[in-house]
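The chain below stands alone and is given in structure tokens; this is the form predicted on its own.
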Amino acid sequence: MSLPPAVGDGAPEIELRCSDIPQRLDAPAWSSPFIDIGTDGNVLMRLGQHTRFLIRGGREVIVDEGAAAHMPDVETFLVGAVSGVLLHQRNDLALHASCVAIDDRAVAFVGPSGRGKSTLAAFLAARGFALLTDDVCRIVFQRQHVCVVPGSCRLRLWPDAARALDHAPETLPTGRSGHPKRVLVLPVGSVDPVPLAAVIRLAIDTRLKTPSLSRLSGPASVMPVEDLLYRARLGRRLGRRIPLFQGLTRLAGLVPVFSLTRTGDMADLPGLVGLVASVMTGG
């Protein structure tokens, strides 16, 4: 597996083990075709065709023992959806973001799926910037500073994005059974939190001829929250509606938030580097 190494010699923060787990929770407080939430806040997730996870108290993840033959699926879900549940259970703030470090400061690209977060992060990483995390971005507040905690260095790319980055999609492993996205695993960089210098909200407008960048303020910087938070609806189901909004507003009060609208054409990627650099230098 390509998970980052553990740091330190103390007791693990999260226990991961395999065991037989049920298809459904008994008398859940809330349920959907894919998720049951218990009255105690535990979460049972049914993901893909072969994998089930039981996540308890932000400290324990049980993988159904029948999923052992499908490790690529298990790893993809562990660093994505399962990590998001753990962070909600631990009352952490998790952005739906890919993040790179530029001159020892982090920039987070946020937005719903399909906006190009992983593609832009991969493009910047190919030009020498360190990837900090993809898809799930844990935020911590240290006094009056905001930091990104490094996470997964597995980038999941659509085939056209892989080709735009000079990777033959057929040479990259798949992240999930039957899914076209491919996985590009990059070296693990920093394991320590990195100061967050900017949040960039990504959008796509195919009518544009060139990318557009603007600074956001007020409600526009944090609304709608579903565009910024990882699995915001699940967080609300776990009773975190107010803490999540408070965390976002605190973040926006300490870190500048920008809107970067792409053309939707992979050819605009080189031009985005200059726009991201201008954000980091205050230009």
Partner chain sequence: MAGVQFGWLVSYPKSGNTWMRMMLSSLMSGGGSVDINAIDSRIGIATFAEMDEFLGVESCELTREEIAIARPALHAAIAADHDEPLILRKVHDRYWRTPSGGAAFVPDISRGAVYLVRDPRDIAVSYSHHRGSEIDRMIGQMADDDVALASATLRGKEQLPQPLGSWNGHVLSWLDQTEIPTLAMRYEDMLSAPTACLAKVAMHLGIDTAEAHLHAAVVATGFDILSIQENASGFRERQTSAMAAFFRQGRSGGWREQLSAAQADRIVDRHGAVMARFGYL
The other form holds:
Amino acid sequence: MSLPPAVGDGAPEIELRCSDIPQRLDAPAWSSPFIDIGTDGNVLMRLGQHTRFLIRGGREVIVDEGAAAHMPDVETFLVGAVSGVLLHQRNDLALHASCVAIDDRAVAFVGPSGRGKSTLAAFLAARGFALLTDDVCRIVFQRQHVCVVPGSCRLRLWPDAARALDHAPETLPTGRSGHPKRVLVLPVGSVDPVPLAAVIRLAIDTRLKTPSLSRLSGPASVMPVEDLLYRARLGRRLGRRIPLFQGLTRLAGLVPVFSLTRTGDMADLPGLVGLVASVMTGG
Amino acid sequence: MAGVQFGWLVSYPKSGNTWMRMMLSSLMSGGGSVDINAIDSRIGIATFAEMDEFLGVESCELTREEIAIARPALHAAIAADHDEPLILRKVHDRYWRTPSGGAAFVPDISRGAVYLVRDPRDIAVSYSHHRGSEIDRMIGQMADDDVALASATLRGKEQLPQPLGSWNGHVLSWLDQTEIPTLAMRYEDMLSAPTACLAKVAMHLGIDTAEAHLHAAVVATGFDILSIQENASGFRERQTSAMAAFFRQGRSGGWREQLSAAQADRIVDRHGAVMARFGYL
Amino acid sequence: MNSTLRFELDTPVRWHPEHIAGEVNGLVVVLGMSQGKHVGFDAMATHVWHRLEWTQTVSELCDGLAKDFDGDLVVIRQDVIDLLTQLQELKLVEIGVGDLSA
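Mind giving me the form predicted in complex with the partner chain, seeing as the form predicted on its own was just shown?
Full assembly next; the chain just shown is listed first.
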């Protein structure tokens, strides 16, 4: 199984094992068809028939015995949703972002599902940028910089996006069995945290003929917070509302935030390279 | 907040949904002006992002069936998290049930639905302008029991898949169910008597109104005003291959100039019973 | 918009105790813990917010702002009342706390 570099700071800090897990938690504090949050902050995730995870204390991930036969599914969720929960439990700040880097500077593409974060990151990764992470983007404040900690280099792509990136979808592995999305695994772009040069919020406006980029400023640059944070509500239910707010406002004070509005047509991808580069050099 | 309920604003596409939402949005702000481009975020369609946030799942990793099964839970979670008593939502789905039999639009948390009906011949013409597609193809799509919005390979951009089905099946699915009180309203009546129609909708959804606000809301969202806004700022809902202004097809009966006799007959053959029920024949 | 005077000018006002505030590019953004809402302020509201660090009466607040902006006290009072009314609804300020030394 190809796991990303440890979510922690180097030394293995996450224990991963297989064991029997119950279907649900007793008397959870909050519950949905897919997730139970215990009063102790433990999280049980249910994804598909076979795949269950119990995530405890930001240190322990238990995969249900029955899931062992479906490793691609397990891997897909481990590097995505499970790592997001771990980061919340560890009091880390995670953006809902895919992130690439060039010349030791990172740019994070944030936005809700469906805005094209993974597609854009994959496109840039094929054009000289290094991929740092897909979907879950951990942020640390260290050595006078806001930095991105490298995460998963497995990009989840819809078939049409894969084609737009010159990959025949059927040549790529599927992530989750029975699901059309494909996995593009790229080399790890960095082992060490990379300073974050810009946050780019993605939007789609089908009226546009060409993509448009603008600088955002003030509180509006980070609102609504759900558009930037990874699973803000989940974090809130794990008692993290304040540190997430403080982390986000701190980040926005140090790193420029932009809005990049795309046309919704993947033919606009080539034009984006120049726009992103201008953001990186503009600083 | 407890006791939150949905007001579903339902229609087959191109049947006046946007206009109705704008009127209601204006009404609820006392008859003020409405930003054309903000309406979808104020009264919108269910999205993957909402499923991510409210159900705590990577919804774009779910199969179409799993998404469908989770729709009732999504609606319940949205209601539980809302801080006002009424949530207005745009719906293009036909009335459907999950594989386990539960209604997707949960009756217990639904105050009511408003179902907008429009002459399908005008829809065929209007829709094809909206998407720049052939009228014949649209007539075929309106007759197709299996069609769904935003569900081609699940790549619906941001919206969750919405089962649509044929036009007449769509109408009947909402009007024949008895779980959610549904007010049927003809788009053509909205055109000829907008204030009275808006008043009926407000009463059905339990929205407190003043006479003056009703009038103001109608004026603020009249086609003249909206056309001016659209020309000035564009209108985000228009898709890239549109050939005409979104509101150009606002009138009724325009199909007589645009459809051939054969095309009109095809529509009547397929949907005639429901058309007669609403006085279109 | 003119709102009727919902509180007297000599009523004390202060930050709501359950809030967290931050700044982005010099503008304040507040997380009100009571309703869980994030609210971003423009430059004027930011200025007013900073002044509210110290519990004071509405009248004292307005006097201070009139000096800061060299402005018309009547206009400032109306603007401040409008703003405070909104902030009170969002539970970001408490009006009428009763004890100026709090």
